[in-house]
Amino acid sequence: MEALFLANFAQEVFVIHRREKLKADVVMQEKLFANEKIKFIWNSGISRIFGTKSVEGIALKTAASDDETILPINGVFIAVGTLPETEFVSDLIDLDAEGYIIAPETKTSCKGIFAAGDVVSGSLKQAIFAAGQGALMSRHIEEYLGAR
């Protein structure tokens, strides 16, 4: 996703990847893939990242040897996934199709649990958005403690 919206910008947007494929839904991946911006290097991950006053470039290793490769640039966006990690609650309360929580106002389908932030469905997957979530969050935790 983040891949998409810098090629809106850039000439050319390199999405270095430390497996030879994408987790991401079908669909997001054929999107990328469709983009004659975006181009992948697989099975590597980013050991250096220099320049002098700005960014000039990465060094790159990939996991099958130390060797790195010098990858000229001039600037890195490190994005680390869209996947939500909610396997431990799905008995508990209610996901939507891809494992986000779904929690209108912060307030999941069991009593007594509430989410906030990246891992719920909708969310903007910003810090800010996340911020005023765990705001209204505390406010429902308390409302609910308050009224045991």
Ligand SMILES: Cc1cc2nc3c(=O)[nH]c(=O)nc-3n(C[C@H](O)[C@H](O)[C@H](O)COP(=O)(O)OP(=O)(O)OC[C@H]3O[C@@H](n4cnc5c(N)ncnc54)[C@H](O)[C@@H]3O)c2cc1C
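Rigid core here is just the name for the largest C-alpha set that superposes within 1.5 Å across the two forms. Positions refer to the first chain, counted from 1. This structure is a prediction, so every number in the text was calculated from the model and none was measured. Compared with the form predicted together with the ligand:
- Once both forms are fitted on their rigid core, the CA atom of G112 lies 2 Å or more apart between these two forms.
- Annotation: Cα of I41 displaced by less than 2 Å between these two forms, core superposition.
- Taking the rigid core as fixed, one finds a CA shift for R139 of 2 Å or more between these two forms.
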Given for the second form:
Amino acid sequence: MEALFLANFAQEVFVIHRREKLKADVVMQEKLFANEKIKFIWNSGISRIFGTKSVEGIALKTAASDDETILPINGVFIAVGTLPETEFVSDLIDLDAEGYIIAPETKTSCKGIFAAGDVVSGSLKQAIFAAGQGALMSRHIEEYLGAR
Ligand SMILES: Cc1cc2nc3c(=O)[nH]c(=O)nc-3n(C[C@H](O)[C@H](O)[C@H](O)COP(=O)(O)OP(=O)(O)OC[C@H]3O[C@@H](n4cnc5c(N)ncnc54)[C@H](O)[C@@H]3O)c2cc1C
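Form predicted together with the ligand, following the form predicted on its own:
Okay, now the whole complex, with that chain kicking things off.
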């Protein structure tokens, strides 16, 4: 998703991935592979980012070898996953093993606390899903307050 976004502005986008295939959904993968600006470097990780005043390149390593390959580039965008900011509610409501809020139909384990969007366990991480959950959540809040 991030690579597609960056391809709107950059001449070339290199996706450096430590495995030999992506885990993203197939539709998203098809979009990525169809974009001529996006190139993949598989089984690799960044060992160094270098440059004087700004980024001039990166050094890449594979798991199989200590040899570095240099790739001249102008910028690095690190997208290695997301972390939910849920620490502040961890004493109040149930979270899953990765820290996402468990909230079936937006209802958390604590009555009166609701959750919607990317922060919810099992979220599709799409704007339309977050907005839909927001609408459902507002209905539940209304019901909760109306019953008090
Ligand atoms: C690069 C990129 C491209 C995307 N493209 C698409 C797309 O094409 N289509 C699509 O459907 N979805 C897309 N998404 C996903 C979409 O952006 C999210 O699913 C959606 O924004 C989730 O909405 P949300 O309200 O749950 O979370 P967010 O939009 O992340 O909003 C959460 C807000 O809470 C704030 N916040 C965090 N912690 C705290 C705190 N402790 N106190 C107060 N505020 C806090 C954050 O600053 C943020 O403003 C994209 C995401 C990314 C990163």
